[in-house]
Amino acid sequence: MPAIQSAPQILDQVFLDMRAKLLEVAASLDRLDRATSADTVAQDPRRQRIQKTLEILTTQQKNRAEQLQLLFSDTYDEKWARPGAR
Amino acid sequence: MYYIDPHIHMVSRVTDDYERMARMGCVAMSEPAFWAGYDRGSVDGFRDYFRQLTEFEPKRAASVGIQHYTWLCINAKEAENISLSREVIAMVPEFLDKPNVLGIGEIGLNKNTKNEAQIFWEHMELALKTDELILIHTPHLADKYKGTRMIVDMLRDDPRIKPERVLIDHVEEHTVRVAKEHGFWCAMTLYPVTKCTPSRAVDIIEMVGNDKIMVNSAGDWGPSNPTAVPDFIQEMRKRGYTEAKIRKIVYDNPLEFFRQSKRFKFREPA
């Protein structure tokens, strides 16, 4: 089901909201950097994942939201031990 | 526009919420059994809860003209307790002849543990034995992708499972295709912080289409919005979709899925 609106129409609608959300992210990163023990946080896997999301956002791919979700997901092993009858 | 909220926990909501939902166009809802915020101590705690779901909530809903349906199970969080879970599963059939019961749910996984998977499997056996529809909860946040894949594995491993009789809930961008590509119904939950926003839900519809998919509020005792489905309707209108396209997601699709239950006796609004 393709979008009905054109890209310029969508941009008009979402620009301020996107701007506000990006500013929140930027301010949160600044807050982390200003705080004590900022070096420790730099090694935190959560902080590293956030850095990776910023890289994903700058790509031209069309499934950025899905990629971010997968980045924040646990690994799935298809050979996991299935349950069964008692 | 009339709509159906296919997943909302009204035991946690006040009668004013029923009123507001009715005013917004809600004509029916289904309420899956879920976690009360604490682990219940005995099977009798669940028996009382199931009475609330099958006796009291339908009356409260009817007082404002909403038709109330429900699903029964022990939820994934409490499924860690295997012996209690088995007592509850053995007790569920006592309620399967109540007129507002649609099936077994919301079963699923929470932290993707061995015990949760075992109890999911035993619920699945109950649903197959009693020929009930199945409503499935998928985990939140980091656990969601792995948990959804595990759930789909268990469903697909059993050739008796009919995908069209199973609804996989709380799908998001990275799990919607996992559910849809195997023929299961799926639902998106509009819930602050841990799930999906109305705009992302419409994005997902634009990506995968509006067949076999619905939206719900999952309104419960946490920070949630019982009128989230009207927010979704508004977002679709803002983007220029026809009333028929919107109605398919918020009304026709839930009806099509629910009508597979022998006890679903929906009365169309006049």
Given for the second form:
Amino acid sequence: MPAIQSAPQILDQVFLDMRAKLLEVAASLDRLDRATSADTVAQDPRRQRIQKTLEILTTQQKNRAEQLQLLFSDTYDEKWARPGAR
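Same protein, different condition: the form predicted in complex with the partner chain was shown, now please give the form predicted on its own.
No partner chains or extra molecules come along with it, only the chain itself.
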């Protein structure tokens, strides 16, 4: 059975990747904000989901990944037909 890593070990392992991903998100938001007609996307549902994501990430809850997955997922539709199904 593998040994469970401590929080400091995990942070040592993932810090640089997390830092790079956060910088990428920040740079993308900066580009959006500096672009012409930036105000036109403020009410876009995708932009609002991104904002909600940032709020979720700043909480201390232990299910942030689950919350983000649900936020970016379509709601269940029992009438949905799978491709190739009749």
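Positions refer to the first chain, counted from 1. Given the structure is predicted, the values throughout are model-derived calculations rather than measurements. Heads up, when I say rigid core I mean the largest set of C-alphas that superpose within 1.5 Å between the two forms.
Aligning the rigid core between these two forms leaves the CA of Tyr76 offset by 2.6 Å.
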